[in-house]
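Next comes just one chain, in structure tokens: the form predicted on its own.
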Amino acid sequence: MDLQIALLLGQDGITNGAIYALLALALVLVFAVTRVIFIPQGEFVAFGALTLASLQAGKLPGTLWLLLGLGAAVALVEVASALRDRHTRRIPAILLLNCVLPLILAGLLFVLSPANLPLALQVVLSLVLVVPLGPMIYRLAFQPIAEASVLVLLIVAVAVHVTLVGLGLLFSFTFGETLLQGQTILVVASSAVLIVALYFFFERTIHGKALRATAMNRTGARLMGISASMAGKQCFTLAALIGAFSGVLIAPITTIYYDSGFLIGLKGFVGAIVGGLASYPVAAAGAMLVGLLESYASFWASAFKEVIVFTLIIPVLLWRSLKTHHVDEEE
């Protein structure tokens, strides 16, 4: 290997570290906030880079049709709720965002033809179809089961995960390379302003405020105020706005395919790991990490690359294991 080989292997590992870095910090806000180990971040990346390539084909993304059938459900059990809890009043604000806007999203796209709208405004309709999907999988998924155990919470984690790359393969679509100047610099340059806007988020708003109360102390956060629901919701809508718009970085530098997102999802928990589901900071490094390693060994060892990524899980959990005191759940 000489230098030039070894630059361009730092290239892309650096270029997939920052994917990874986003999705590592996805997951530790997603567990901080809920406890959901949320093997399904992955599914996002894939969701949004496929969403846009079918609006560049000039097709309908299957996911406004996951889009429709989401909202639908949460439409039928939010207003159950409200007629429960005679708060009827609730109902239209209900429909509206769970159904009425999402059928206005799905009448444009109809009228309109996808593949002659600009970059930008693709790149919007496929945030704007992916993202709801965040907080309707927590609506449904995690609100009803929010005070059960972790391993409860990952086992139902993994059931989501299986359906959603189940009805993915229903609309399945292939997406090639497309060339796009700057890419790799446009993917490291995004990533860092996303991850940046993040700490500001976590650091200068009541929101971002109100979600590290809740991940430090869950039943101090309601006894203020802070309603954990809502919480889980903006937390579980921020996974999705970065696993999507992640998806949208990738799309044009890789091939990926409606299943594709479990392996991408698992590097960035690699990630994560390393960070111990806790230190944003950590967990980014941890990612870069990821990404060069998984570069520089597809070169050396092509064949046992995936290997040797997830491999490294194993010094880290025997480190942490023999550091942490350990303690009950429920201490």
Second form
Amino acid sequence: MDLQIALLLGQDGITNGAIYALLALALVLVFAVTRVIFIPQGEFVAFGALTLASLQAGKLPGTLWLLLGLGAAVALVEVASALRDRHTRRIPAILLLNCVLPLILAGLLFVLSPANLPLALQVVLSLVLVVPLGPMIYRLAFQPIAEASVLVLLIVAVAVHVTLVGLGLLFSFTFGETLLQGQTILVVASSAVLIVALYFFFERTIHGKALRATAMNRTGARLMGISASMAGKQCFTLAALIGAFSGVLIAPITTIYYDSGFLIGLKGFVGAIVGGLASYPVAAAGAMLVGLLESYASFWASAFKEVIVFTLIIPVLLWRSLKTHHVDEEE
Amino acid sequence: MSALHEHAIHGDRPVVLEVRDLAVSYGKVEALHGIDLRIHRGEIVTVIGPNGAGKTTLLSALMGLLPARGDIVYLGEPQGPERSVESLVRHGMTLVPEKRELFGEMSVEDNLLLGAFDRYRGGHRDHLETMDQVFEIFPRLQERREQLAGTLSGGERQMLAMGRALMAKPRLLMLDEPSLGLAPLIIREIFRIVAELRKTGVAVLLVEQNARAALQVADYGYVLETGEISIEGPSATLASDPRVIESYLGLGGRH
Ligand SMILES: Nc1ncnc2c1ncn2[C@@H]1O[C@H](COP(=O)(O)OP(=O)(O)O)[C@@H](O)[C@H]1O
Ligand SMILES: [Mg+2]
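Having seen the form predicted on its own, please provide the structure of the form predicted in complex with the partner chain.
Then the entire complex follows, led off by the chain already shown.
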């Protein structure tokens, strides 16, 4: 391998690593606040990329049907609970948010021909279609069992993942790479901007601090009026945004299938595990390492590249379990 | 108690919290039953009792952290089954829990800021002024404003927990054993501050094992024993009650 190839592989690794780092941050965030190990994180990447591809191809994206369906389900659940608590005044807002807005969006997609819109608008439309799926999934699958154990939450997360992949298959179509010039720089730069923005959100804004507070001390946060379900919804929104944004970013340089999200998400997951699902900087560094390792592994032993990446998790887990004493999961 | 007697003690201050026939269970075990309790505006009411009597259970139930049976009327509103911690916080009820529940990896300042979270979300933007007021009450917190809450001493942690609760501008402040584990000098300081809060009009429900200190600052007191209120009355009356002296104040008492 000469220097030029090494540099090229490094560039590739950093590009992928940046995406894995974003996903790792989302995973750490969701786990810290809700204790959910969010296996479906990668699906948002695939949904983001596929939605953008559909719009560009002039087809109605399948995520639109998902949005309408989940929106209706959430509205049903919310209206039922509003009736139970006799908060009937909340019902119009519930219907507006979960049914009317998605329908308006659907109408827009029918009327406009998205294929002819400028790329920036297509990207925005894709995010608007995919991001609300995050809080909707939280509301339907995780909020009702928020107090359950980590294991139960994990099982539900796996179930959600399988369901989403299945639904992805329904509106499957692949999206080939077009290798845009300069896309790698765009990926790294956008990821960096998003990471800095997240940092400011968590360090400088009261809503960001409220999320961190929930992660640190659930009871303390509740006593401040920070409701666990609100915090959960915000986390899932951020996770969906990060996922969909990553998907849009990598769409032009990667071939995305309906089930590609899982492997991508899993690599972010390895990064998050390196950070012990607790430290943001370590998780991001771990994810970068995964990206580089994968890139060089694909050069020397391309058949084994996934194996090599996922084997990384074993020494890390060993080291962690030796270093940390056993702590009860439900403290 | 007769209406006339009631008036003689509390003046015409409005009732902030009224509890009738409250009962709380952990599974099949009843931890509290038949609790009647009343707090007026600007009043300090104490609940004293030994370890395990149910004091923390009482505060948790009032705050909506535990389900309870019986009637709870807060600020004139009967509380239905849909009452939640969040809605009570919104209406000015705050709890400084026995374990303090601070945000250990955040600065003192951020802990205080989050005390005003619900007001901030409700559109109020006066948290910096409120923080200055809290710093006036607890100058020690101002000195430590950058320090992580997890690295504070026991007394400072209690001050931060109280300061954080005051950031919400509460109408009812509930304190669960603020003297727990603190040195006598700091206990005196904390109780001096509790007594001063009366001026701000906030109603204080003070739960304590340290009966002597609690009865000194409170206007009215209840003795809670094995889940029931055994004695109640104005603090001065309680402090001279032979049963209270025997169990909680005398040489045989804990303090
Ligand atoms: N989470 C719980 N589950 C079951 N029993 C509890 C729980 N918390 C407290 N208790 C019991 O309820 C009674 C009252 O406890 P507590 O309210 O903590 O008393 P205090 O605060 O007066 O010391 C005790 O007998 C205690 O063992
Ligand atoms: Mg207690």
